[in-house]
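A single chain, nothing else alongside it, follows as structure tokens in the form predicted on its own.
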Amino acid sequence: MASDRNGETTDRAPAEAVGTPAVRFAHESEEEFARILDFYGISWQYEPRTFPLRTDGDKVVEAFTPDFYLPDIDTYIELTTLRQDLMTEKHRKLRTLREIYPGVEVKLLNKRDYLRLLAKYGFGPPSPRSIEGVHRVLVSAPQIRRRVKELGAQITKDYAGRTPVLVGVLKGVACFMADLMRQVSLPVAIDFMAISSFDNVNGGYVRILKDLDESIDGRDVLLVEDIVDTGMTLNHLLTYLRARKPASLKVCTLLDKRARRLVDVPLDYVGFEIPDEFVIGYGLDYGQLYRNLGFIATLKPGWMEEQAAQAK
């Protein structure tokens, strides 16, 4: 809730989580890719299957080799640059590789297409101005479909033979409710709570500014958050929720900030655990932005503070 938060080659993780590849680019335009990949926690390969083409005999005299290959998506990238000559045999070349290898999806892009490809798979925004201020994806869009498909299983399966009424706090369990109870295989039943949190050394209070519209008495319920930090505000609501008599009551949370915690408070369902940095996207808000992001991130150093100077 917004008031609780601030030849062949291996994979490649994102270069903020093992360091910089040690690959030798051919070009900087790949090695600008690269770091754009990295950027958005995608996994690449530089250079890691040659296409034979034409041949001689056992020979190979035409070969094609695509820049990187993103195991997310299962696609192959040859970047190329605006002399007209190179991208008329480039193209050429990718006829051919398309007639003969059918299955392999293959994309020829330049510059102005990174994010335009990387957007078409929910990777990132539209163009550069939506991420302006953003330091570094924390966790990618990727991660985040596979984390939250799992917690949909899990509940799924010990909820087995119930209906679990599922409780979101607005506004930022907006894109995680949704998503979760897609992937739960049961009927549930949903509800939402807006509330007001002013947190302080005195226990901090809590204001409801959206109550419950149904009953949770005798029901099975499923508080969803989208992180949880001090556990102040969550164990005003837990307790407030208890009050209404549940048959059952847990907490289910994307973002786990557990390095804040004030209160300890159970969290049945973890999505991730992240640093004591303020983050924002997937429902996560700065000043109402970024909630659109389809990834988590962080904010540039000082920039809150930039913003906050503008302001005045």
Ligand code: IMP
The other form holds:
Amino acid sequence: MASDRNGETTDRAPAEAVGTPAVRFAHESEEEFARILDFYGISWQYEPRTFPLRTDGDKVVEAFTPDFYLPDIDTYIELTTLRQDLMTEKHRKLRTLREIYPGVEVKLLNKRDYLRLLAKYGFGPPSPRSIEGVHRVLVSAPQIRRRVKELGAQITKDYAGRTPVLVGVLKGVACFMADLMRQVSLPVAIDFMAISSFDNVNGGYVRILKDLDESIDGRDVLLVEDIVDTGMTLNHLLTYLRARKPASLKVCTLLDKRARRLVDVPLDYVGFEIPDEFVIGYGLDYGQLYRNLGFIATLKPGWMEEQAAQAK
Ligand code: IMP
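For comparison with the form predicted on its own, produce the structure of the form predicted together with the ligand.
In what comes next, the whole complex appears, and the chain from above leads the way.
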């Protein structure tokens, strides 16, 4: 939190910043703050800029270097303790900085404040229990929002003049479908199917647990999926839907785990290609949990094995 140092300028991609603290922090609280930012997928820079406050000729005699810069919200953050003697000095410097640089947004935060700030910008925080087992955020809530908006715009353009039916497969698609359909500026119908997942006991074939409510004969169908992994589920569904004679049939998936593909399936719209990792959140579950997280994350290494051992 020393404020008069020249720090390194390191713009960090949130996902890769986790667990690889290449930046040398002056204080533990700064490192903790950086970890919270990483967890929520917010990009940050550590001490990227020093603001001269007072000069004597060419010489800078007083300067201020805020701890963090958050490019997504164009805001500098200075972390503080609640020690009154330090606070008074910092407040004085901040007042000067705001006078000299009126366009620069700097926020002074103590620990309670910064959790509130994160909540205000829609990054959480979720309760510790709801994120037990979560390792790191792979796709953050703002990234999802941006991409869903782009997909909605593309679909709107491609289906102009038509009334498509968005078909979702329960339950993983719940969040994506709810957000995507509101980004499509066309008259659309929605319908849902539910299928059994593979079960070792009763044999490995896909069963339809809930069929479409309406006929899709002659309709433009857009199958909306949460994730395509091996492609076997999607392949089965496409065969099933094609037999119902839609005028057209396309696929929109939020996530594509391409590295795991066993069956080649056509994907018309893809939100994000992700690496070969099991992911949860934003509708996706592990043991029916985590669907309510606003972001997509990985599980802690060994978490599944631990849970399976406990269930025995
Ligand atoms: P596929 O048939 O192997 O492509 O699997 C597709 C289905 O498996 C998805 O609709 C999900 O329900 C589930 N699935 C695959 N990968 C994941 C994951 O990483 N997290 C949660 N569910 C997954």
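Positions refer to the first chain, counted from 1. The model shown is predicted, which means the values in this text are computed figures rather than measured ones. The term rigid core refers to the maximal set of C-alpha atoms that superpose within 1.5 Å between the two forms.
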Quick check on Ser248: with the core superposed, does its CA move 2 angstroms or more between these two forms? no
Quick one: core overlaid, is Phe33 moving 2 Å or more at the Cα between these two forms? no
Rigid-core frame, C-alpha of Gln183, shift of 2 angstroms or more between these two forms: no
